[in-house]
Each structure stands twice: as C-alpha cells, then as structure tokens.
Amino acid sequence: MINEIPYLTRNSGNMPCVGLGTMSYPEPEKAIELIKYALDIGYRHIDTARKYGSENWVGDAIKMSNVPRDKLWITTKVTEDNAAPVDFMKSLEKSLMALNLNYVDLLLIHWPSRTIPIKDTVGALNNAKKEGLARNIGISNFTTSLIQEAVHCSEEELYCNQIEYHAYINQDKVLHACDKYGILVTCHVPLARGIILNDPIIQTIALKYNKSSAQVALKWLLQQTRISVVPRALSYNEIEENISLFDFNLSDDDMEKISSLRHNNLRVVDPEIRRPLWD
C-alpha cells in the first residue's frame, strides 16, 4: 500500500493530485486487472471517459476492490458528439450505468463542440450537478477564450480544465486563465506519450535523484500550483512508479532546467475533427 496521495481542494471537493488514466487500454481482462491493482496499492482517483471505452472496466475494477465509494474520485467525460443537452444527459446515464455508480465525482465536457453553443452544453453540465449525478463539473481541452465563455455561462463553479500539459509544451496562457477563475488544472498525457522520457536533461536529473524519467517529469508538474496528473500505466511497475512521487522534491534549478524544454511546443493530442483554435 502506497502512502496516501495529497489532494487538491475546490468547492470542498478533494481530488487526489495523481490519478490513473485509462485511455487506450489493452484487452478487458488486463485492463480490469491493472485498474484493480492501482486501487489496491492506493490510487483513489481514476480518470475515464465515454469515448475511451474503459468505463465498464473501471466499474468492474471498483466492484472487485474493497475501497469504499466515498474514498474514490471518479472522473468521466461527455464528448462533443453528445454536446446537445438531450444527448448529453443520455451519455451521462450510459456512463453511470457502465461504471455501476449513482454519481461521478467529476464530470467534464470532453471537447468543445464546433456546432452546439457552449452555453447549451454548460447548461446540461450544470443540470447534471443539480440532479446529483456529478458532485463537481468542469471542462477539458478548453482554450483561454472558451474558458472565459464557459465560466460566464455557468451557474455552478467549474472545478478543473483537463488539458495536455507536459514538459514539452508551453501552456502558460491557459494556466493563467484557469488561475484567474480559480479553476484547477489536470494534465492528460503528462509524459507526452513517453516522448519526453528520453530527453537528456530529464534523464540526467532522474539519475541525480535516483528516480525514473517518468517520476521526474510528473514531479515537475506537481510542484507547480494547483496541478494534478492522470498518467496512463500499462504495467504494474508503471502503476507503482507513477504514484511514488512524494518522497523527493526537485530543486528550483532543476525545475527551471525542465521548464526550459517547453520551447519544443510539442502537442501530441491534436485531433483535426475536434480541436479548437489553440492558444
């Protein structure tokens, strides 16, 4: 059992700052086994989505684990295909059925729609919270202008914006916008799908701390303000590594060295059919 993970708080919602991402998982049996193992060793934050196809696996793993529901933080998302209010609620109902849950701890708009007004989708998001189907609500892959629009048309406070953020991309503008409105940031693909793990600077720093490149790259994110991470892990070792982050701290000098890598400005999640106009 790993030590308890620190959490971030907004609107009395306590979200563990490290979660398990479940996008592009292997076959069902292996996926369920890995998710359950994560729960067994101390993960309490599981990130899934209707589009990932992993909600059933998450639900099965939760059912097999001995973790009480009130100790879990489950995040799921409704994608732009279901941005219209009636479709949004149908998607959420399917998610809850797959997860075998009465509510999720965080419900996100997965991608901003190009055809449905944001106010309509945000209205449905608000209704999900009002009806008790989501304890907290938020957005994902939203740019600075979209963040502002979502905040202004939401009756409920938005908990977080889940974005691509890692040491190879500069997200200062989005981070500033989130901070302005008190919105937390969750980093998906925080390791740039493994690309940054071979970076010489990160490897040198990892050797200094006797840690893996992944642990150093994740720690760089966590030592920033109001940041959480949901890295995917496809092995027991990766699951253990990605949560073993709280027995060391990077020096200011090492933080600056890693921050210097952002000039690469590499975006690894950039689907043409749903991407907004990035900042």
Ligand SMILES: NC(=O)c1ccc[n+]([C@@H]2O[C@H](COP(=O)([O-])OP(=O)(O)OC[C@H]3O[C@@H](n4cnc5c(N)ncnc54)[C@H](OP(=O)(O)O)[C@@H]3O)[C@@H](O)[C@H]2O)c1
The other form holds:
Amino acid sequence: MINEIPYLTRNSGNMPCVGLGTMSYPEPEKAIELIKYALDIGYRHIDTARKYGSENWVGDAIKMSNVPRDKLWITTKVTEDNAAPVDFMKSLEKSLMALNLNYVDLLLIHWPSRTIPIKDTVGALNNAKKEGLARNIGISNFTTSLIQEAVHCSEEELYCNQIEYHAYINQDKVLHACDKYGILVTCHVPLARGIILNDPIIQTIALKYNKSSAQVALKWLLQQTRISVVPRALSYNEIEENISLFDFNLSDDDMEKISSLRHNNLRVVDPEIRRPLWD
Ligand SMILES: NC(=O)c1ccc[n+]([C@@H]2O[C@H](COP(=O)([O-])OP(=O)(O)OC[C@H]3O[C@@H](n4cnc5c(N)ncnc54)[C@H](OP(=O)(O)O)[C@@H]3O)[C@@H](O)[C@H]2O)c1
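Can you return the structure of this protein in the form predicted in complex with the named molecule rather than the form predicted on its own?
Every chain and every other molecule in the complex is listed next, the one we just looked at coming first.
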C-alpha cells in the first residue's frame, strides 16, 4: 500500500495529484483486474471517459474494491459530439449508469466542439453540477482563448483543464491562462505514450536518483505548481511505479535540464477532426 497521495485543492474539492489513466485497455477482464489492483495499492483517482469505453470496467473495479466512495476521485468526460445540452445530459446519465455511481467527482467536456457554442456546453456542465451529478466541472484540450471564453460563461468554478503535457511540449501559454483563472491542470499522456522514456537526459537523471525514467518524467510534472498526472500502464509493476513518487525530489538543476527538452516540440494527441487552433 502506497502512502497517501498529496492532493491538489480548489474551493470545490481535493483531487489526488496522481490518477490512473484508463484509455485503450486491450480487454475487459485485464482492465478490471488492473484498475482493482491500482485501488488496492492506494490509487484514489481514476480517469475515464465515455469515449474510452472503460467506464463499465472502472465501475466493476470500484464495486470489487473496499475503497469507500467518499475516498475516491472519479473523473469522466462527455464527448464533444454530445456537447449540445440535451445530448450532454443523456451522455452523463449513461456514464453514471456504466460507473454505477450517483455522481462523478469531476466532469469534463473532452474536446472543444467545433459546432456547438461553448456557452451551451458550459451551461450543461453547470447544470450537471447544480443537479449534484458532478461535484466539479472542467474542460479538456482547451486553448487560451477557449479557456477565457469558458470561464466567462460559467457561473460555477471550472476546476481543471486536462491537457497534453510532458517534457517534450511547451505548454507555457495554456499553463499561464489556467493559472490566471485558478484552474488546475491535469496532464494527459504525461509519458508521451512512452516516447520520452528513451530520452538520454531523463535516463541519466533516473540513474542518479535510482528511479525509473517514468518516475522522473512524472515527478518533473508534479514538482510544478497546480499539476496532476494520469499515466496509464498495463503492468502491475508500472502501475505501482507511477504512484511511488513521493520519496524523492528533483533538484532545480535537474528540473531545468528536463525543461530544456521542450525543443523536441512533440504533440502526441493531435486528431485532425478535433484539434482546436493550438496556442
Ligand atoms: N483528455 C484527453 O483528450 C486525453 C487524451 C489522451 C489520454 N488521456 C488520458 O491520459 C491517460 C494517459 O495517457 P496515455 O495512456 O495515452 O499515455 P501515457 O500515460 O503518456 O503513456 C502510456 C504508455 O507509457 C507506458 N508506461 C506507463 N508507465 C510506465 C512505466 N512506469 N515504465 C515504462 N513504461 C510505462 C505504457 O506502457 P504499457 O502500455 O506497456 O504499460 C504506455 O505505453 C489516458 O489513459 C487517458 O486516461 C486523455
């Protein structure tokens, strides 16, 4: 069992700063087993989405685990195809049914819609919160101008923006915009789908701390302010490794060395049919 994971705090809730990503699990039985294992060893934050098809498996794993509901942080996302208010609520109902939960801790719009006005989707997010179906609401893959627009039409606090962030991408502008509005940042693909793990600088630093490259890459993110991470892994060992991050700190010098890797300019998640005009 891992020691308790630090939380990020905003007015409306406390989110464990490490969660388990659940995208692209190969098969249901294995997925349920791995999510249950993560809960058994101390994960309390699970990241799912309607799009991933993993909500049922998360629901089953929660049922099989002994973790009380109020100790869990479950994030799910409504697909941008369901960004119109009526579709949005139907999608959320399906999510809750699949998860076998009365509410989620964080509900996000997965990508900004190209057709539905942001104020309509943000209105639907607000309603989900007012009706108690989501404790916190937020956005994902929003750029600086979209963040500003979303903030201005939301009555409720927007808790977080889930974005691609790892050492190979410069996200300064989006981080700055989130900071301006007090929005937390959750990093998706925090390991750049494994690509950064082969980086010689990360590998050298990992050797120095006697940690894995994945642990160093995740720690680099967590040592920045208001950041949480949701790595996905398919082995018990990696799942454990990805949450065993709180017995070491990277020095300022090593933080800087890893920051210098942004020149690689790698965006892993960039679907042509969904991407906004990136900053
Ligand atoms: N909001 C969005 O639009 C969005 C988009 C993409 C992802 N996400 C969320 O972010 C989560 C994470 O993203 P991701 O799964 O695409 O990529 P990721 O977490 O950056 O990388 C996963 C890859 O890293 C490997 N890995 C994980 N831990 C490792 C370790 N300790 N040592 C060595 N290799 C390790 C995994 O290998 P194995 O497969 O061999 O275990 C897998 O190939 C997703 O599951 C999803 O929940 C959100």
